[in-house]
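The chain below stands alone, shown as structure tokens; this is the form predicted on its own.
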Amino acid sequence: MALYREQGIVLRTYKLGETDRILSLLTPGRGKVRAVAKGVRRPGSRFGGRLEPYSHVDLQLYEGRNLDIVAQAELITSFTAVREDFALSACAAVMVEAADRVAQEQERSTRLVLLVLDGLRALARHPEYPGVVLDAYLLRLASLAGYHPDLEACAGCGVPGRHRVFSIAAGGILCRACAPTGSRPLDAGVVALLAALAGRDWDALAVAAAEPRLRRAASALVNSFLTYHLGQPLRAWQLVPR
């Protein structure tokens, strides 16, 4: 069996037999990898607590026919604080579920790995509104997956501007000429918050999302947008406190 080395993020874990565990890993070079960590559930395992969900690890693995085998694991970042806080862990669960949906096996995923790490690091800073960090991550994930929401120009005709009608099917906001008759315009604050969520600045989110009414409205749109483009809702979403 060929031995290879990769860094990875533990997306999910599943029990296998009495002492083993199957891991779903997101790696930059090989995309999604399924591997077995043998004896990881046994007291005194050499892997210790290094292969918990959300952990960022440096791995050596043997290639297997159906599942690869973890030969060695060194912890880079544990994200223990995220796992131990219910709200943060719920948000992280949605993050990794969404990443699991869009990642492919044997397909380079460097940008996706970096986005997941950015999202987990933002949660580890104990943000005032964890759900807002999650919404920002999901919109940025949608962009990586090819579903970038048009928020600075009309998704129909391309006319620049912060238009006020949001169309999930069209992929963003629509001007008055392109919006269906009878469409209800969004509050300008919701449009501005969506633009902030889709941006690159994690630290400015708390200021942009200070008003609860705007947070709830933007979050509902993000949920609907992801559900539409992924084909089904994210199961962990219902655990996130709002």
Contents of the next structure:
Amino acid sequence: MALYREQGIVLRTYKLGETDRILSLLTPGRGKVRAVAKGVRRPGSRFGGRLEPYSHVDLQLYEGRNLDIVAQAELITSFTAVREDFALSACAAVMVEAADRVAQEQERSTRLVLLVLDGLRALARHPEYPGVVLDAYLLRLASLAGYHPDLEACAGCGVPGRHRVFSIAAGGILCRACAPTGSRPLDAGVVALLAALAGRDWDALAVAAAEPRLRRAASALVNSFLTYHLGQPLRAWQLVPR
Amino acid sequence: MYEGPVQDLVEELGRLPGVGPKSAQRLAFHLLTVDSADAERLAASILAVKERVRFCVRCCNVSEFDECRVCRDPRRDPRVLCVVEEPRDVVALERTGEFRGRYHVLGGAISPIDGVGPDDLNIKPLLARLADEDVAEVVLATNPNVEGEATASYLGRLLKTLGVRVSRIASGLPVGGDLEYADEVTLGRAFAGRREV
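Starting from the form predicted on its own, produce the coordinates for the form predicted in complex with its partner chain.
Now the complete complex, all chains and molecules, led by this one.
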């Protein structure tokens, strides 16, 4: 069995037998990796609390036929603060669920790993509106996965401007000429907020999202956008306190 | 494949958790060789568990009567309530002999990724108990994993608004373990929760 070393983020865990767990890991070099952590549920296991979801770890793994096996694990960042707060934990659950959908096995995923880490770090700073950080993460994830939402120019003809009709199927905002007849324009504040979520620095997001009405509208659009393009709704999204 | 009843038994046993086709065959052939009395006792206990066991009206633990053994016991301290995820956790805590209060079983933990929210747990009965009973302290004894921590955080916030003292069980090093092999999270928690000697 070949040994290899990878850094990874624990996306999900599934119970296996009495004391083991199957981990779904996101690694830069090999994309999504499924591996077994033996005895991890036993108190006093050598892995201890290192392999909990959202943990960023340095791993040594054996290549297996179906599943790899975790030989050693060192913690890089535990993101304990995220796990211990309900709102942050719910946001992180959506983040890893979305990353799990997008990531592929045996496909380099450095940018995705960096994005997930950015998202988790932003949550760990206890933001004023964790839901806003989540929405920003989801828009960036959509861009990374090839569904970049056009928010600065018409998604149909490319005419620049903050147009106010948003079409999920077209993948962004549409100018008057491209918008289907009868479509209802959005509040200009929502379009501006979406653009800020997609592009602005993580720490500056709270300022852009101060108004609750705009936050809710933008959040609903982000969820619909992701549901449409990922093909399935994100299960954890419903439980994020807004 | 086997004939009639043997095949039925193999198939039924194979539906149990952790029992594969080979194990199901082994169990079925073991049952074929045991005394009729033993087989009847097993069948009777399976039936009894389905007919007689229900959930305690007070704490939602499994019970043979309307109220479970702990809730019926007048020697238990009604002012301290320990909130756990599963009935098995009650047994684990009872084995310690440290806790003399009563329990409340949530029936799971909040898990956003599996779509399990607060409404899917026995949180409403807990709030009703806190309104009806004279409870001074609630101890949150959910598992120290992602789901358990999320549940404890949610309940902690909710219960503090009711003016009741809320505590979380400590977590740290296992007895008999080595400090040098402890992971950073556990060791950090053990350090944060140190106590004066």
